[in-house]
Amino acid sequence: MHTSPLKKIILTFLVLGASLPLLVSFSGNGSSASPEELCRKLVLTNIEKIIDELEDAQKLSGLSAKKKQKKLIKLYNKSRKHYKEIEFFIEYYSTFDAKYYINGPLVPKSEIEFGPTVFEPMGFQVLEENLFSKAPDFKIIDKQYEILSDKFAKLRDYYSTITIDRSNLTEALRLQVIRVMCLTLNGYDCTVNKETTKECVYVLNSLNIVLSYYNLETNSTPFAEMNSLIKRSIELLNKNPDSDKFDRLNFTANYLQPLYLSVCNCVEELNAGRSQVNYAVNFKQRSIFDINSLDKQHFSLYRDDTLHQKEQSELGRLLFFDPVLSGNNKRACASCHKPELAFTDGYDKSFGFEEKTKITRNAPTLLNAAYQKSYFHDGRIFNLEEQAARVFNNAFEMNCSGDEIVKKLKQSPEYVTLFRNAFKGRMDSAITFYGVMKSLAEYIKTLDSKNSKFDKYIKGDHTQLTRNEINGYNLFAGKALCGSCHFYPLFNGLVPPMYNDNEFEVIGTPEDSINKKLDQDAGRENITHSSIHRFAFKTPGIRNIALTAPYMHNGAYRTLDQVLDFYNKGGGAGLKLKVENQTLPFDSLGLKKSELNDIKSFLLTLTDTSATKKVPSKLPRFNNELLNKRKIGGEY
């Protein structure tokens, strides 16, 4: 007997327990509605049952704590599941609203560009910390159920009239799946009442509804792969409801990866196309583990100048290890980045021009640097050109000018011709200090660190990580809380999947291992001038961390067993300093010893030492013989 394809979805979600309100619409002349418009009606009504759970919870009166706490849960759960069915969505469409209004992390935000005004915690997560809590604050929570409340009817009048672009609408759904892998496996909500795996079922069915919608323009072959993917994706989840104890690694290598890939298939299937906004995702590659997943230019100060990048980069590379671009000829951008130290010094903080002073900050790797949108722990920059003029023009680091760079590079014939090449027709050709810039940023963009033993596991040998690896990560991710600040799958502050913010946090850090007292560092605060700001710093990469002790923004620790005890204990409110504004949970984390290996054992897997063997043999001579007797990589 045949069967419609249409007959076969609805068949198929019954099976996966999905609801399907509104799989199908009809106009008022017959003709079937167009995707979209099916997607604008799920949204809509998921939407109305948000407003209507919210609604009731502001209802409920004359009741004891205890049963009113308990029905506040049942409908919270309930709100959660049709908000995290449309999360794609909203994300997408109303990205300021989800993350400080709906689902944002529970710490106070504020922004540059938003002037003065600090965004304190609102929605879904203050709602769980209370709700789930021993004894919930009411007055929050009515607080919170009317700003939802008040949000999401914005947002249905909003998105009755909103033109919805193909384009738009399957990117927001690959950009899903990638939230799902980095985010919601990794911590970031659902942090109290640790209902990860049933989040991801609510998630991965709606993914399937909607583009089931376009599976009845096609009725392909990718769609039904999918299908089939997201079944036996949810089978695992249901039978899996500790979070705590779930096997993330697996899910996402064997899983999630295999089921981007299919989304980017199907999303191919339906020739789409692209939007016109530009994403740091590059969705020509379709595993975000690709050398090439996430576009560099996307961070770049100058986004559209791609000439001649490879000969830039050549030249960069030069430049780096040469301390002509230091006042006394003697520092080299390498003096504080060496590569067999992952591109640190190995110092608690780096040595200033004056040779035997320091300076008040540990130097940051620059493997993957070019994947931020801030720079210096204190994030006062946003892009990598800048970020060098600063280092440069710094009277305690490389102390010279623009202008005497460019003076004594112009001195070297090679020097001329190798810029004369790099910015060919331009008038960077002859020796600018955007050249310089330009070249240095370029240089770093190369040092790529994507080839770890992790890396290796996640593509497909599964030889790579042992079992005590594997469950470090499945602690660092899930119990441990650390991946709810080390973004996966970079591991550092970077926002996933729009990767247009950096995480900046108050820790606590002490001023050395003693533990003693606090460190006076203000932090981002010089910066914004904001008090929630006070000792926040940006969160930093922690790949090839096996080689970038001593560790923290003043290098305040020497091993890694010292920074696993620092966070398992609470940080620094944890260990009874006075941190008033910490964002770290400032709680044991309660992790055994054994726990606490398995964490390091995983960060031991995150070397990738690949882009640190190219050291030039030589430097460019000069038309001054005290200028060639210049040390690569600088004397100190």
The other form holds:
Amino acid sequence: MHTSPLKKIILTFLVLGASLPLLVSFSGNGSSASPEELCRKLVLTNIEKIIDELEDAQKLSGLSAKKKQKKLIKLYNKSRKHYKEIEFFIEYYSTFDAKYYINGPLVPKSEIEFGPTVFEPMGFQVLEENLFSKAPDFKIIDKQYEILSDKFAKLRDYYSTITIDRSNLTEALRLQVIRVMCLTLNGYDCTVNKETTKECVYVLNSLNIVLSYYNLETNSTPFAEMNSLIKRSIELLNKNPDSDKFDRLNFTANYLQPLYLSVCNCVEELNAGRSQVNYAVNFKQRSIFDINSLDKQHFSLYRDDTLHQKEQSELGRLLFFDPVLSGNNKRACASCHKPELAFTDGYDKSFGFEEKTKITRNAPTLLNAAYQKSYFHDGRIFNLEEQAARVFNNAFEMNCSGDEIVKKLKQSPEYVTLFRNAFKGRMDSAITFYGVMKSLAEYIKTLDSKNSKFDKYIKGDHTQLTRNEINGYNLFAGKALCGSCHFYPLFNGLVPPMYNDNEFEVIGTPEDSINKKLDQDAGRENITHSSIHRFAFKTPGIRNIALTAPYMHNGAYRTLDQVLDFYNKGGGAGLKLKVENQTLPFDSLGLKKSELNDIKSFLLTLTDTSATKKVPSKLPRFNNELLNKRKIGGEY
Ligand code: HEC
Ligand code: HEC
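Starting from the form predicted on its own above, please write out the structure of the form predicted together with ligand HEC.
Below is the entire complex, every chain and molecule, led by the chain shown above.
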């Protein structure tokens, strides 16, 4: 029943009223419309259609529940198509509306900026959940139709008047390829009807259409290449209607990656320039698989302060391994963040300063930690620089104030020189607490880990992964739903494609691996005071997971098998623990032992410890022999 891809493209053109030559010659007052205006027209036409479909859905009456459901599903599928064709635009120009009213995931949301306000799930995904269930709740469905109709009518008015700039629009197109790769194909939507591959076809089709508006200006090779890549991608997608069985790793590596490059090449042809928006995605890179695909500076408190970063990171490395930074000159950052354990400490919870009692949480890895918008398991800090300050003053961790540290460091002529070199050309090149924090942050920013076996595979070396590992990734991104929270490329909760928000989730982590009691750490609720955040924790990155046991904020699990068993049973709620607001689906995933093993083998391909090898061989000297005997990396 699948229409051929070419026919589909032609059909889409017709449906969208976008038969190109026609549109160009008839638009405006005889003058040809710009690609941006053609795009506006496409968006407005689709919105009109969605509004019509939503209105039609509200008019159905006198039908049996079953018949009504069937009709509604048909209308739903139509409006999803029209939505997906212009998703790139709505997500870009109306990010908030897209997340909260149109296509947000099925969990209540609340933002620290809005105080305790809770946004219940709204929009297409609520409709989908109901329409595709055995017993749809028509009251909920009607309400969602109202919300969506209202939203789309507002968007129509808004988009009729906004200025559409070429730089913005081409950025939106690039971001859309990343969205497909990292969200759509990872279970962000279509969670119930599993129409993932079909919806990807709609997205790629319209990408092709919008870029062909531009091709009218250039008629160049990059556009022809892009067009043929999209055709091939659509062919493959059409052959794979069952999204659970779709080999998304192959598609990502061999279709989407070249497509991203191709879209970048097209955009370059257009001299579109760059918008003023500060993105986490580094648009200078033509691969999102490259180590520099995310711009580290984007996440930094001192974004524009790039003078002498190298000197600062080298100084930061010494400080990180130097126990002189602690109250008793015995403990260093590296005590709890050990390079050989991917900068964790191997304990369920770290030991406090006197090493008699444990502190409340597990030490997270610092590899790739620079790419985050929230730090600590509860996200109480927004950047690395402030984070270091908190650790010092913490009586349990380093137990040393900023003033004391500065006073101590000033007694080492070597440190004085190192600081002077790292901060020369500034108002204050002496040792300051700012300098200590900045240097530590610059060091942590060098701890990249993105060249694992998995990365090498995705970049084209197909000898790197076994069939089981590939299957493991496909399960991770598909049936097992892991990829809907642990997002590519960091596999943490930093949400693509804007990467400007870390997610917190309630998965119901138990106290320990006996799985009988829910852990009582309230987590994110302590910070936001919103009850939906009770027991919510930041979704951590899971690269280098082979080295970072025990797992979870409290180290509840010692092995990956235990973690996988927990997820397979549906998290805390699935284990019958009393968890309100669990955002992890609590039905059993129904994964077989062999499937769980495949996911585990995939997880074990995410190891890249190249950044852990640069441990200092000596520390700066003091005029104090006792201090000079201090241990590199501290005691613990
Ligand atoms: C006693 C062990 C211990 C010491 C010493 C220690 N840390 Fe940590 N670190 C932790 C724990 C535990 C957490 C998580 C705490 C939480 O979430 O409440 C953490 C969190 C962090 C994070 C946040 C990571 C993330 O992804 O959220 C950074 C960055 C960090 N530490 C850096 C440092 C630096 C720099 C030092 C030295 C100045 C240091 N740590 C010293 C145990 C330690
Ligand atoms: C609803 C979002 C969500 C889904 C779905 C999800 N995770 Fe997680 N994951 C989290 C959160 C949140 C944590 C941290 C929990 C804590 O600290 O108590 C976590 C923690 C982990 C950890 C431990 C990391 C560490 O360093 O301690 C692993 C491993 C992991 N997840 C793997 C997976 C796998 C495999 C799947 C799919 C079977 C999966 N996750 C599905 C949100 C999710």
